[in-house]
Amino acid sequence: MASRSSARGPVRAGAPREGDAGFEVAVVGAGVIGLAIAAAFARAGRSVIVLEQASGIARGVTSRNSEVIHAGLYYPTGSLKARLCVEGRRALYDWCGARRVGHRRLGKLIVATRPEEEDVLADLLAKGRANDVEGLAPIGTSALRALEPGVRATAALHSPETGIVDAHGLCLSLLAEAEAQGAVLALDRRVEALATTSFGWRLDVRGGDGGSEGLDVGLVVDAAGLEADGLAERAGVAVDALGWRQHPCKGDYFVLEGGPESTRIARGLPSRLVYPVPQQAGLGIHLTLDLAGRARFGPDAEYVDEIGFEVDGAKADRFRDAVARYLPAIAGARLSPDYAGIRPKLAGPGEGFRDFVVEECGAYGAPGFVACLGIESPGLTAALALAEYVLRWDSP
């Protein structure tokens, strides 16, 4: 995607002046997350570069996943991923009202599909509550049948604020603001290595021909996404000390096969997002809707030492047995592969809990470097949150 205003010739941020950069804040990654930010400090006044390696914007986890708009009742009380989901989803619903931008409030079921499973519920119940989240409802079996006749459990939580919203054209709305605001976006830049210097930061910053250039920035924050761990250890940042390395984890995705019974299956199907009880790497697979109406099946959790997103087409009966247990429907139904996300996980596989890592560098020996690592879900959803969040480390 070409933007009117999108540098694709060398990035010259020219001489700065004493105590002042070329630009005032460079955000490295033009997915959700960096051009939210973009979005929030070029409303504040501030001259802003995005600095993204693809030859697009939103090419990399944002092109990836579910496109849900999360309520907020799975997170700790307290930690930053309740906290920006829920203002942030209040957020997103009003700024996609606003700008028009796709987006249904479809509600979603979670469901015990055995009588162990239910304290589960009442757990996420307590906890979204206590979350601040609205309209949370547990359903019996009897009301459950009224509402989706489909769905097949012991007990169910219903969360009417849980939706869906076109991530790309999300994006795009935010791209316009920014821009709209002074902002410039850099297509095929990569930053190759960073250096402080008496007014910030110095970025050595390659581009799609291969040739690179130095850019003189006073903050810098770091939204690469499945790359931000690394770009915090280019800044200086010990990563791994800290804990805040990132742990690649894969999701695929399912659809119904085509042809005439998959279609039929398909009309049959909830018209809200159906999910099992939570498991300890994601969310369980699940059921989900585009706003075409189309349905997806996923996505299970695999951690990964390489990046790669073809979906493994013999999990396809796993995957149907797994939503057989709530939708019976499926129980003979064919899936076949559709595609696959790559969570930036902070958790390694069998930990617990981990929160979003949003802070300011100082502490750490990279002053004026904010580090945003393990966006993952409900990275989207909290997005405008998140932006308003790093906007904290505004300097006048």
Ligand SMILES: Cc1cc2nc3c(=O)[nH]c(=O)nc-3n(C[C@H](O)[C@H](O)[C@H](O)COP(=O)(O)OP(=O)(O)OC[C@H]3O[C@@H](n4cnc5c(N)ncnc54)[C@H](O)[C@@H]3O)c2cc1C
Second form
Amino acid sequence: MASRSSARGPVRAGAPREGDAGFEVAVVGAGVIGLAIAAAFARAGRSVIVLEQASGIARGVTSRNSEVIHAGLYYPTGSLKARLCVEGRRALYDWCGARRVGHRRLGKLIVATRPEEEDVLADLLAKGRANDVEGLAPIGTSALRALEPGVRATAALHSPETGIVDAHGLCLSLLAEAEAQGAVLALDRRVEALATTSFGWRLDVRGGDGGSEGLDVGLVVDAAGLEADGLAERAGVAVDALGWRQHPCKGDYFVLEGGPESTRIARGLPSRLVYPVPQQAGLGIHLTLDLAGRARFGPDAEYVDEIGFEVDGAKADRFRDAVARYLPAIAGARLSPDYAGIRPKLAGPGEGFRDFVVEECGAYGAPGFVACLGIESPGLTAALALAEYVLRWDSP
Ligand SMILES: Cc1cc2nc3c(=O)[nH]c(=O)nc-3n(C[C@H](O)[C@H](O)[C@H](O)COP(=O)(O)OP(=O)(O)OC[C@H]3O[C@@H](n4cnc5c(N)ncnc54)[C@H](O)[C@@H]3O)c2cc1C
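Okay, that's the form predicted on its own, but what's the structure of the form predicted together with the named molecule?
So here's everything in the complex, that chain up top.
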């Protein structure tokens, strides 16, 4: 069986014995959330196993996003999203600096392209300040022209704390920390079923070769991304009754098509991230830059019934026109499909704000099962703070 754990001995199996859990904590999912949680529990002295159904880490939602370190200004004050984003961002910059994970504090502009949108900027400024986001400043058209001459807007908000990060590098650093503290990563291991025992949980784990093993653990942390609601349901949590069903919402990305004209346009692009005012299910089709300086446009937001990552090339002109409203240089450009990601949203189509669900499910019939549901954006930014939050259910 292709598994990191096989090099360290198999996942512990066998009949459950009272008081002899195989591991104190099992984290299901090796995305950024699961890895951050594993590192936090391992650092707290717990024996931890991370079970991941794929044959590598960070192959889920974590591998398909904008890699933006969000400042924390979009979310209602006091919500988990607001608190964990702001705390997580501060911790993330420190973490990346200390561990040499690729990142850059580029700053971001949120732009109004019509006077009617300026109220939204004012609301974002007020919310951001209430959320304790540092350095936010409204800027007028002449300051904007000096800052980013290629951006057209009637007004803008500058967020200097926004940045970008190498998501995969971050996950590798979290894994390194977790393993250094004794945690075990088991790849090609899917948690199929789970049942409560007198001392915690017995997991039924299927390996890549189709065989199954039992694993006894004290606490289960559900960090299963797009499948987190299904896992919670298998743990006996009434997901639908609680409103915890996740609604997959796809976002496509486009890049400038190759060629000399695109190279010319790319040279004149802003050096900061540029976002329009937020839209219903997402943040609007924005310009982000990766660590290599490559520009990408997106994501949009489209609820889907099935998980699939094909980018619809027919959207290219719509993306270009949306971006050209604030970046006129793009008007003549040709865009080509890049990649797509899928958000595990708790809000269904047309519904309002929904917060992250990070809860121990004792009150819902599943004691010792911690559900992390609806971990869409800003989950990458919030990961380190979310992991500390989950530690509240650590019971030595
Ligand atoms: C389009 C898009 C753009 C985004 N942009 C940003 C951004 O710019 N900034 C930001 O902060 N956030 C952003 N996010 C959000 C961020 O990417 C996520 O919040 C974060 O990656 C979620 O990580 P995760 O570990 O919860 O999920 P995942 O990375 O999906 O990890 C879950 C893992 O669980 C595994 N798994 C599932 N079921 C089982 C099982 N039964 N047994 C074993 N393993 C299992 C999966 O294989 C997967 O590897 C974006 C998201 C999307 C979709």
